[in-house]
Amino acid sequence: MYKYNEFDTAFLNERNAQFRAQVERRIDGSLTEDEFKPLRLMNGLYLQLHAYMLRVAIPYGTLNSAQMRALAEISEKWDKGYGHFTTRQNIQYNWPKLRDVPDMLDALAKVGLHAIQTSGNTIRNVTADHFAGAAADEIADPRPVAELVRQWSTDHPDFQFLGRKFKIAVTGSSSDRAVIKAHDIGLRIAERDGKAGFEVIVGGGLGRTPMIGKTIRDFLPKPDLLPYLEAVLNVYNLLGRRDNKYKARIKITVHENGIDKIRSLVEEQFLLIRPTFSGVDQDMLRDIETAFAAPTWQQKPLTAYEDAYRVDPVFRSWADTNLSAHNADGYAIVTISLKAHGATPGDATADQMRLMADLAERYGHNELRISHEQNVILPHVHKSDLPLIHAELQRADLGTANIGLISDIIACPGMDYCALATARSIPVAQEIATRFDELKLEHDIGALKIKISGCINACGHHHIAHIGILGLDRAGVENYQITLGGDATMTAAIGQRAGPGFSADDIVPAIERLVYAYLDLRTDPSEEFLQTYGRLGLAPFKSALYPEVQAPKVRAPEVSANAA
């Protein structure tokens, strides 16, 4: 993986010098909060509904583990004991006091992270498919591309006072794990003639007018990756919308102008843009791919796994649900679960990361991961090592066997923390974790992605949720919307709503409901509930969770005043 060299160390050592003087004299009351405001947030440092939060960038979602233990302690020393892992591969601490983050600052320079651009109207954290540079059906790491755009964008002069935030996201699969067609840029890289390039979809993105990014160009030559991208910046920046923060994001300038007007734009722009750029921009990835060479692969015998897997239900259990190909023989990629039932998705605990550092460290050639679905991963496990990771997981309540199933959700902090939220989004993750627990029915379903947001921000990602539930204020009580048939992959769509909202008692009883409904419809175990609603569609689902709409009104019978 890419380590800092000696202008990126200085680069750090210095932004945080000038950081903690903007905080000394936050203090002592030489800058108002309006003044610090926009200089906390160039810091990742937001004022959220109870204390300071600090959100720290891990850069296209990859750690070592003297990274993850850094994280650990910073957890200890200056927040309380746990950090929240997001849905932007980030790491977020949610009770720093304003006079320790210079510190904590300085912390995670030492090791390489910062957490610059992980706020702000910018171009914030590079993300990546999570099992990259370890994944069977990948075509190319796309980290190398990713660090290539981080270096790029970072303090970029041009990019620094966005219209609104902007992200990009990296994959090298055929599969799509980073979500790409719900970022303002996705790259997808692809091959053609021999030849790497690019698939680039523009105008994706959540929130309160979610919209699936569109094709701008099929394939983008390797070399033009850079000036292309600042072509598309360029022309956002020239017609993006400033008068109305709700319309500033590029979708909003894609669905007004139009994709082929704005590809046009963009092809104007790359002309004029190509020539200025020499190639050292690819001379700087060539050196930057040397960094994330494969690790050298072991030849181990798998009798351990096989006879685990064969004589220890438990094992098997996880060994279905966590563990996906890896393009080595002999390996798995691990993913850890952090959504044990009833715990806070994304939250894990000092010890817990200091465990996973130490797996890492121990059996995973020193490499971790973080998923946009707020997990941990070990990309590169050798089977024969996965009896007794499993066993050290379980010791940590990390070896919930979930992923992917009806437990494995995702949830913002939602009015626990954040101070734009309109609903709690945890207790609703909670409770519907430990009822499907309790049925014992998660392994049943099968693969199921739900979602939850406390606010129309989107950060929980319900949009494109199998069930995406939504939690909004009416008349200050909490209210849920349910949306159906989303889709985070290469065929990505935004759910349909599915009616009037459910109060925060009423809502695990409809997710229920509806689940029940799926095993009824399902036409066997093998249809998936977004196969089950792309062949019925909405109206029995609806059924399913409005039963009083559905029940025929019966009049009772008039009695005659003569009747005896």
The other form holds:
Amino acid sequence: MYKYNEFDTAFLNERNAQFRAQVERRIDGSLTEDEFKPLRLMNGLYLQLHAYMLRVAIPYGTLNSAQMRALAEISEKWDKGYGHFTTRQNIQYNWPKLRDVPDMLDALAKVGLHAIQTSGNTIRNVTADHFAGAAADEIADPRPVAELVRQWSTDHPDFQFLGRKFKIAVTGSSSDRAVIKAHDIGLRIAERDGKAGFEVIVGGGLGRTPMIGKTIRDFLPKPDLLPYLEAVLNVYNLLGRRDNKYKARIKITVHENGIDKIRSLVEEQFLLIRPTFSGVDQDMLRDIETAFAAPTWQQKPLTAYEDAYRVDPVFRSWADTNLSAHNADGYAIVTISLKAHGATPGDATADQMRLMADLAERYGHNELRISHEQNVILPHVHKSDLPLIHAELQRADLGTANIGLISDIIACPGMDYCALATARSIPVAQEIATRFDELKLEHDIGALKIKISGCINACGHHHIAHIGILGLDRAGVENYQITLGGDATMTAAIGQRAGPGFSADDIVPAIERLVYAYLDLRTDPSEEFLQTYGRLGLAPFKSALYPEVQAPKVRAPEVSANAA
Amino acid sequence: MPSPFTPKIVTASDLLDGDVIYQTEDDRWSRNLTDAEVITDEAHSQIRLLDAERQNIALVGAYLADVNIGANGPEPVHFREDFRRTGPSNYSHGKQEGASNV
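What would the structure be for the form predicted in complex with the partner chain, given that what you showed me was the form predicted alone?
Next comes the full complex, this chain leading.
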């Protein structure tokens, strides 16, 4: 994987020294909070409900063991001994002290990590398929491109004060695991006539106005990437609205102007910009690609794996849910669940982080990935090592066999931490996971994605969940709206709102009714929830959610998602 | 007729650690809601908020929050303030860790 060069290191050290001085000036009163706030946000430091929060970028979700160990050490030295992995492949520390943050940033810089552009109206951490470089269905590893975009966008002078934040995701596979259609720009690596390039998608996003991105270029030759991205950003920067922050994302620019007009303006810009790119970016990309060369695969017998799979039902259950197909013979991709039933989705203790780092070093070519689904991945594991890995994970409460199942829930921090939240989301996830574990139904239910957001900003991706839950504040009481039929993949779709919301006490029983309805309605166990929903539509699920409709009575009006 | 004034407290975040703090009657900042000055007059609430906002070095983001008067002093009206008073509800690791604070 890419290692920082001298320039990267010098840049980070200078940035950290600047921020250290800014913190001191805030503490001695030379800077007011109004002056300091934009400076701290540029360095990933938020002030949340109970404490500061430091959001650290994990570029394209890729870490090595030393970096994961550093994250663990930081959590113990300056936080409460855990970290929270987010839906943008970042890690958040929920309890740092202001005076300690410069030391935390210096510790991060030592292992090539930082918190730059994890906040503010800039191009944020570039995300990618968490199976990058390993997936059996991959055309090309998206990480070199993501790294090129990271280098181009970091501290880019034109894009430090955009109208609003700007998120880019890249996938190199035909299957979309990076949610590219819900990003400001989504890139899908493609091939045409033997040449590499990209499908470029713009104007996707969630939040209060969810939009599925539209294809602006169905094939962009690989060398044209940066000038084309710059053209898109320039058009957005000039045309995007700044009168209303809720209408300032590029999804609104595309929606209001139409994709054809945006395309034509971008192509116009692109023709102007293209000649200014001398090709040095492509030279850099070639160097970066070398840094991401695949490891040397080993040939080993699979006996240990096959024996464990045959005789150990716990291992078999885990292998069936938590392994994915690798592009090398004898290898598997391991997804380590950070969703133990009843635990906080995405949280890992320092000890768990260290164990995952050790396993990656011993068995996984020193690589780890963070998924936007808030799990950790060992991308390159020989199957013969899986029984040992599983045993160690189990001892650390990391062996939950639930990837892709009902308890593998995405949940934003919600009102347990976030200053923007209108309701809690984590406890709802905890209760759903605990309930379905008690019912021993989740393997029978099969693939089902529940995603929970604690406000309409939708960090929990509820719009694109099979079952989405949105927490709102309704007259001073937590209220949860359900959406159904969302899809985060290449067939991306925004879920439909099912009807009136539920109280905190009623939301889990409502989900239970919904799931039992699905079990009754599906043609057979191979028909997944989303397929059943696609076949039958909202009506039968709505009947299950609102059985009282059978006996007519006056119902409270629906709460608009924009009302909070 | 104007609606009755809901009692208020002044709350903010501590500059150095971000912890939830409450303004007391004798111009200190406490981490315990029960120590907060309960304000029952609108004009006084605005003056106390201005007093807080002047203390740039000590705190961040002062605002007025509604409270009810309970047996043990002020109690939050809104659930957001209840979580600020106690800490995250997913498991005990905020203010609730020190039981005397809640």
